[in-house]
Structure formats: C-alpha cells, structure tokens
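The chain below stands alone and is given as structure tokens, in the form predicted on its own.
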Amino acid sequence: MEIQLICSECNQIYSASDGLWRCSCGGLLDIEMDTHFSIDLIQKRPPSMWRYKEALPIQQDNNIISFSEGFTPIIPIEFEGKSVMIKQDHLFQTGSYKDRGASVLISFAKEIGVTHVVEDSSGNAGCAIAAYCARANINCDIYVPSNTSPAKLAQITQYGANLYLIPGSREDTAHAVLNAAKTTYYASHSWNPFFFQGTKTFAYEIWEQNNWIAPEAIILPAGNGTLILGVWIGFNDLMKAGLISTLPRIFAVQSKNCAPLYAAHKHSVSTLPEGKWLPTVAEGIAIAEPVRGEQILQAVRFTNGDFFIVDDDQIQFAMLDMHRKGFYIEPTAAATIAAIPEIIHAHPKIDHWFSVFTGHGLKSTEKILAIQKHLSNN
C-alpha cells in the first residue's frame, strides 16, 4: 500500500515515512492512499474498527496499537417525533471517541520508529494519545488549559504521560506546544493527518452496521473538526469505491459563546473571525482558530449541511435530560444532543438521523455536579 502526504497550500507530496504533521511551506498535509473493502472479509473479523484495517494506513499488522476500540454500539432515542440513531463513542477505553484516531495516529508513530511524541489537547484527545503511548511503549508530553477537568488531567497523568498546564485559553496551549513540535514528533488530532485516518472508521461502521447503507444526516460536535472531517473522508472512500451512491448531509454544532464556524458559515465566507469569545461549559468544541477550519466548513457545504448553535442553558438541560434516560455523557458531548431537536424540526423531510455521544460524564464529574447545584438553585 503506498501512502502519500499531499500539502493542501502548495500540493508538495511526500512520503508517509518521513514522518511530517505539517508541510514545509507551513500548509496542511492531507493523506492520500488506496482503500479496499472487502465485505466478507470483514464481517470474518473481530467487532473492532481495525476490521477495516486495508482502508487504514499501517503496513504490519503487528505495529497496530489497540485496545480493541471501535464498533460501539448504536441505540434510537426519539426527538421531536423522530427516531435518531445514536452511536454510543462515549463507551471506548478512555471515554471519548477520539480513542479511534489515537489508535491510527500512535500506530503509525510506532511503525515509523517514534519514541517520543507531543500533543495539544482540550482534554480528550490529550487522554487518548497519552493511553495509547502508555501502550505502545512511547514517551507522551501533553499540554492542556489550566481550566481543564480534573479528572482528564488525573487520566492523563496515570498512563505516565507528562502533563504541562498552559494558563489561558485552548489556543495559548496550541500555541505553546509548537516549540516542543520542532524536535518531538507531534501527534497532533488537528495538524496530523494520521488521526483523521482513525476517526473515518466512524463512517464505516456507521455504513456496516445501517445494513451497509449510507444515512440521509449525521449531527456531530464541531471543534477542531476532528469527527467532521473523519466521516467526510470515511463517506468519500466508500463513494470512490463504490459502495455507497450519496454521501450523507453533514450537521455541525457549535457553542454560541464559541463559534466561529457557524459565524464563517452564515456569513458565506472561509475565513473565521477574529476575536475573543467567551469561556462554555462544553470544553471540548471551544476552538477559536480550528487549524482545519476552512476544511470543515467545505465538509459541510459540500454535503448540503450547516451549522448551528447552541448555549450553554441547552447544553446543560440536554445533559441532564441524557441522564435521566440513563446515558451519562460530559457537558461536550451534551453540545451536539442539544442542537438535535431543531436540527430535525428546520428539515423535516429527512427521516433518516444518526448522531453521537462523545464523551463519557465519569470524564467531567466535578463540571456535571457544579451545573447540577447551579440549576437546582435557579
């Protein structure tokens, strides 16, 4: 299999092996590979995202790092009338869905002789890397907001990572992480294109276990754009391979105290505004300079989809009403639940819904119990 990197900016190509996040011009590096898919291959297989391991970007098989993550499970819940199909990523082995690139990201670190790696992260991805370095036998620096939930930055901490606090906001620590990026290999799930490769396995599964059928809408979280951008290259490597004949619209939600997607969006235009924007519960999408950002908006505007938003009242009443029904999912996660109900009442003619919870609520319980006393006293 021959994997090539491809700048976005100048299209440069190099090789996989070099070991490149980002294109020496500065640009986006985006991958280029061949895909199979064999269906009765990979029904033979293990339940885990690795079942489709010839559209995934390692060469031997023993340098894949996993805990067998993927193939979670999906459950209807009703909004507004209407069934949404709800695929529980909230349940992988470190509690979010970003286990998925993890696992392709820090494989491919291994395959290439990677001993040390950096990372920047809200929380999440931060516990990912720093799980499947534990794992892979891989030295891991993570830096993060000072703000960050404490139980994130006691997860990341026990799988031996070296946790650096960044005061101020989630773009002063990406900011901070980059001079450590010019010595030490950066397994970034924003710059490096081997997690994009990981979290398109969300399409796949999603594809196989809809009775091989691609769905008329998906509703994800938009931050870094990690998810959107995963399904939008998991859907166009089925479409290329002729499996499926359309590619589902794509519904990206934002927080309306950070949303410079959703501003860029309805303004019709690719570039963000600039400006402060205002700290929201939902952690995790609170990015101001998405590096990907034009990426995701022509993700979206390519299938016919669109932004919305949502504040943190709704986020919080989104949270606990999942609680109620027994799934315990973080503040984050509770961001693109929220925005659900009018998704589906602006198009009503769409029947067919899939959505996600993200991240777990063990990963946030000092959050979750500060709203739960600030809405009982309101």
Ligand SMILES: Cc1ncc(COP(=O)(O)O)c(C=O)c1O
Given for the second form:
Amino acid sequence: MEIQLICSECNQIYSASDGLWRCSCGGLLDIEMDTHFSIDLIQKRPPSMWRYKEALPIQQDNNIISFSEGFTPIIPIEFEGKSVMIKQDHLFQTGSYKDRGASVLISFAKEIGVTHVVEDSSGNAGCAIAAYCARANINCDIYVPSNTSPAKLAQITQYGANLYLIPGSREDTAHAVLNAAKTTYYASHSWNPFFFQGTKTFAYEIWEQNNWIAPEAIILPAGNGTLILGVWIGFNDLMKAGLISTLPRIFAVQSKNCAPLYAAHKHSVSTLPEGKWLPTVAEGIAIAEPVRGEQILQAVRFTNGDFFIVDDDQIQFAMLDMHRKGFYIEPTAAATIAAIPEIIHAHPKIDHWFSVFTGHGLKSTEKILAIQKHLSNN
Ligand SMILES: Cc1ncc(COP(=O)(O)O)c(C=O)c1O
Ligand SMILES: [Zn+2]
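Since the one above is the form predicted on its own, can you give the form predicted in complex with the named molecule too?
First the chain shown before, then all remaining chains and molecules of the complex.
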C-alpha cells in the first residue's frame, strides 16, 4: 500500500516517502489511505492503539515505535446532574494524549529512514516527540516558548532532545522553527499529517469502549486541533467502513484569552481574525494562528457542533474541582472541563456526552502552586 499525500489547496499528490510537511504551493497536506477494521482481530490484540494497525499508515510492524500507548480508561463524572464519560488521556507515557500522534509520526519517520527531526510545541507535543525519538534512536531538536512549564522542559531534555527556548509568544516559536525545518525532517504536530493519523485512534477507542457505538457528542479542546481533527478523521474512517452511521457532534473549547476559532465561528467566517490575544493559564491551547484553523472550523460545523470559551478563573476553579475529586490534571486540560456545564446546559436533549483529560498535573507543578496561591488569596 503506497501512502499518498494530497494538498488541500491545489490537489497536488505526493508520495508520503518524500518526507514533505507542506506542498510546494504552501498548502496543508493530508493523507489519502484505505483503512480496514476487523473486529475479531482488534479484540484479540493487546489493549493499545496499535490494535487498529490495519487503519494506521505504517507498513512494517518492526518500524512501530510504541510504549504500548492508548486504550486509556474512560470514567463517568457527573456535571449538572448528567454523567459525562471522560477519557483519561493524561495517563500516557509522557503524560498527555500527544503520545498518540507521536507514536505514528515517529514510526513513519523511522520507516522512511529519518535520523533527525525538529519540532516546535507549547510543551506537551515536544515531550511526546522527544520520548518517541529516544525510543527510536532518532536525534531530536525541540523549540518551545521560554515561559513553558519547567517540568515539561525537564522532561524534554531528560529524553535527550536538544531544547531551544524562544522568547515571546507561541507564534514566535512556530516562526523560529521554520528555518530548521528547511533542512531537518519537520515532525510538526500541526503541519505533519501523520500526527493526526495517531490522534484519530482516540475516536476508534471511544467507539470500541462504547460497545462499538459512536457517542452523540464529544467536548474537546481547540488549540491546534490535533485532537479535534484526529476525532474527525477517525469517525469518518469508521463511517466509510460502514461501522457507524452518524458522526458525533464536536463541541470545541478555547480559552477566552486566546479564542481565534471561537471568534471566526461566531462571525460565520472561515478566516481567523487578527486579534491581539492575551496569555492564559491554559498554555497548551494558547494558539493565535492554528495552521489547520479552517479544517477545525469545518469539522465542528459539519457535525453541527459549536465553540465555547472559558476564562482563566473558570479554568482554575474547574482544575481545583477535578483535583478535589482525585483527578490530577494540568491547567490546559481543565479548560475543556470548565466548559462542560455550560455546553451540556445549552444542549439538554443530548444525553450521551464524552470528553477528555488531555494532560497530567505533574507536568505543571509550578503553575498549579501559583494557582493554589491565587485561589487562597481570593
Ligand atoms: C494538555 C493539552 N490539552 C490540550 C491541548 C490542545 O491541543 P490541540 O488543540 O492541538 O488538540 C494541548 C496542546 O498542546 C495540551 O498540551
Ligand atoms: Zn498545493
């Protein structure tokens, strides 16, 4: 099976083995491939995301770079008198759901003989790429904003990656990496389409763990949309295979301090407003210029979903509430949870909700201590 990449702007087709991360016209590349699911085979395999390997774009099993990730537990939590099924993707090897994308992307890099990658991140994707490169014996350079949580910086360097701290915003980091990406394989979680082939397993697992049924609605964070677009691709794969008949509605959450997708949606446009956005405690979704913004808007709109925003106080209270219930999540993960009451209140007819814990609290100790202090002073 030859895997092809297609440009979303000019429809140019490339062989995936060319190792490109964008089209010569500058457009985004997406993967064209057939996916297969055998429920018998899937059920016989160990509980990891690789149990769906016939739907994943890696040809040779010996190229799979894995920590047996995935198949994370789902636990019901009550909000507004309704039970919401929360997939606990903070329980991955590196402490965030980004391991899904890193496992497929670095397996693919190994498959095409890449020996050195570069990536930019708000922290968690950098941790995941660095860990999978360590396991694959691939050299790794990670660019992050200089205000990234120290625990994430420690993690990246402990995996043996070279760390580049970039002053300024997340966008300044994204611009700084582009020079390196001219000569080194760009393992980008926003541009590189192989990352989304990993995050799509979130949808497969929810389908299987929910007795092979797609839920009515899923509440997800929206930064670069790696989870939203993964969920979109994954449920569409299941639909094309005739395994589900409707797509779940996707409800996306942004931080009020950095909400370009929410703003575009409310104005019914597909181009993102050029706003001056503010910092937020939800560092992982502080993305002013998501490169796949249009695709995220399309996915949410197509499924009859919506965008919601939460402010930093709501995020901090939601985080505290989860910690008090024993779920130790990081502030960015709490942003999604903070929006749940308003979203389910706005849609009383939907009974079957799913959401996610995206990142572990142990990654943000300093930020959590600062929040603790802030809340006890108020
Ligand atoms: C903990 C956590 N949650 C959510 C996100 C949102 O990312 P995306 O919109 O790309 O899925 C991130 C991204 O870094 C993150 O680190
Ligand atoms: Zn193109």
